[in-house]
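Encoded as structure tokens, the following chain is the form predicted on its own, with no partner shown.
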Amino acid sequence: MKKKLLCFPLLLILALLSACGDEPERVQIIAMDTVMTFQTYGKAAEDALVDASAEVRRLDALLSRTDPESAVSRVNSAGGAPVEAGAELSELLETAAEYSRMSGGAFDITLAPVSSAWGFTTDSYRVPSQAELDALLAHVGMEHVHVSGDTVTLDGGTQIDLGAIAKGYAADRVLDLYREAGLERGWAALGGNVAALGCRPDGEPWEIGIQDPNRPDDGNAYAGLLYLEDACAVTSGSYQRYFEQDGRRYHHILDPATGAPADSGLLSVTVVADAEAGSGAMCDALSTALFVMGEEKALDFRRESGLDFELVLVTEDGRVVATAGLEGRFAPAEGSGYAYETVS
């Protein structure tokens, strides 16, 4: 059995240093099971980075499914009893429930036991039987999560995992801290999540490379380039984490309808939105949901949802599809071999 974990970020910030003499402050930490890098500029930059690192570690301790002391673990281990989870977790669960509702269940934080059955939580990979998946799916769905004020109750057999929204939420908090410190530019890279404040010191937008899903081990291979200013971008891809068994590949993005890896015809989904309140969490949740939906339904959702975001889809048949709202903010990667399309 072969297994594959993420070796490179899904979104890579290029041209990190400008030629303008405005030297950055930067810090790198490991949290939420990924490498995170924060960079910003200005007199308050150093203190802001200390605060950002501390905030992300706090959120990791609050939201981690694997930390037995976290609020999420206390909820999961309560055996159906109500838990005083606190306002922050309760509000994030309500946000997750709303994205689940809007996506018709394509985004679902209650897939935790199903993911564990595949071994994606423990890296002990296996292919569960359909009977096992069916038994677990009986407890999947946001209708099994009950939030009343700061109290959270899960139906018996249901567990939650906020991995598909927590890093986006953390990115929102980092930008909040930058702004509260009076900073005007900087960025945060949290795995496949990038949040950009302002522009580079030379006045140009931040240049972000979207990893080529067909060359995941090559940190210089891109499916396209994004140019961001006051914006968030999140990529979800089937190449992030997977294993192979009997000549077949199984990736970690599960379809809540089947309990199996989503077979949607997509290799990656990148969601881009202006850096406003909650946009990092939105991009994070939607990148997973739209991957599950597939190209046609994802584009229909963007047109009909009433949410303000743009998309870059990399398909299994060798296309990169970008929405028209990214005009001037997205460019093909030279020599990538993909066919590029723009859609409304």
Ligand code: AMP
Contents of the next structure:
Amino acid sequence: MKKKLLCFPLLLILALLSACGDEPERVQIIAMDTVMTFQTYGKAAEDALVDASAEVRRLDALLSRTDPESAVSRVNSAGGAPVEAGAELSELLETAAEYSRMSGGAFDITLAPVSSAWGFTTDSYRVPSQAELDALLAHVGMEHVHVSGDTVTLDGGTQIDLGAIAKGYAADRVLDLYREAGLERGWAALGGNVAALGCRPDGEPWEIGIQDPNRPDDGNAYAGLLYLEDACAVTSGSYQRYFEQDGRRYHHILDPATGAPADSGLLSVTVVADAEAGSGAMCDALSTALFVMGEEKALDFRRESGLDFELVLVTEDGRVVATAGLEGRFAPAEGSGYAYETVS
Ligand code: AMP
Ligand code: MG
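Having seen the form predicted on its own, could you give me the form predicted in complex with the ligand?
Okay, now the whole complex, with that chain kicking things off.
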């Protein structure tokens, strides 16, 4: 039977057999500024999807940078005063600090004011001067974030944005809820974050399309296909959010060293890991960080970090580089025009 690909407007596309003998339950919601789809199977599926939607909305209300009522907004608007932020946000900040440290600062949630200066929070895009960026960069860095128990204090001028890790964290929570409900299979697609539980009802792995970054508007254009069971896959790419001015493209993943969009020779980074506690958040943080680092440093980081994950990189010079650990789980997309390489 021909496989039918289900299209999602953002990055990763999950494929299903059109007849799988076990009818899925599915919901689609808008949260965290993106379209999210949750699908699962079995008696408890309907209730689990209600719980999953409620949980992701709760996290959105906690972590949103634009909702003035969120815990993140309370921290950002405290003007340097301590804020009782709660255990969950405090722990997520510790996690973010850890990925920032491991990535040598490539992942940095304190880029928030820099992102705002480019207009990415408001959609009023502009190109800030380097002097403006340098002034803002003085307040960037995890040393300006102080977590003590459930209390969070930011140094004056520092603001946080968890946009590069929140969806991965939420994906972990959705899979937790599926498991707690006793479900054996399903998936959650949160923008470019996919988390998959078990395998398909027909025993095959889930099929996930990696969006071709050179054809972002064609939901059927892939740079490669992943075949995954009990795994997370997260893509960060410069094609996901950008504006153009004077013939130049400015995208949303910023290099903390310059305050400008990362110019690392990559078009997208997909991080794949087994679905375990915290692996969605890890994949999300790393996809952003490794995009900033570029191909060579990203591959070195994978080998040296001690973290267990695989990579698919799409480069500006037309290559798709997949790590050897994806053997049997990654396939080139026929007719994509890319040159495919496998690396250790
Ligand atoms: P993602 O789509 O997960 O790669 O996250 C990108 C979003 O995270 C951007 O829209 C910014 O809000 C924020 N961001 C941009 N650059 C960085 C960075 N180097 N480290 C952490 N967050 C970032
Ligand atoms: Mg990310």
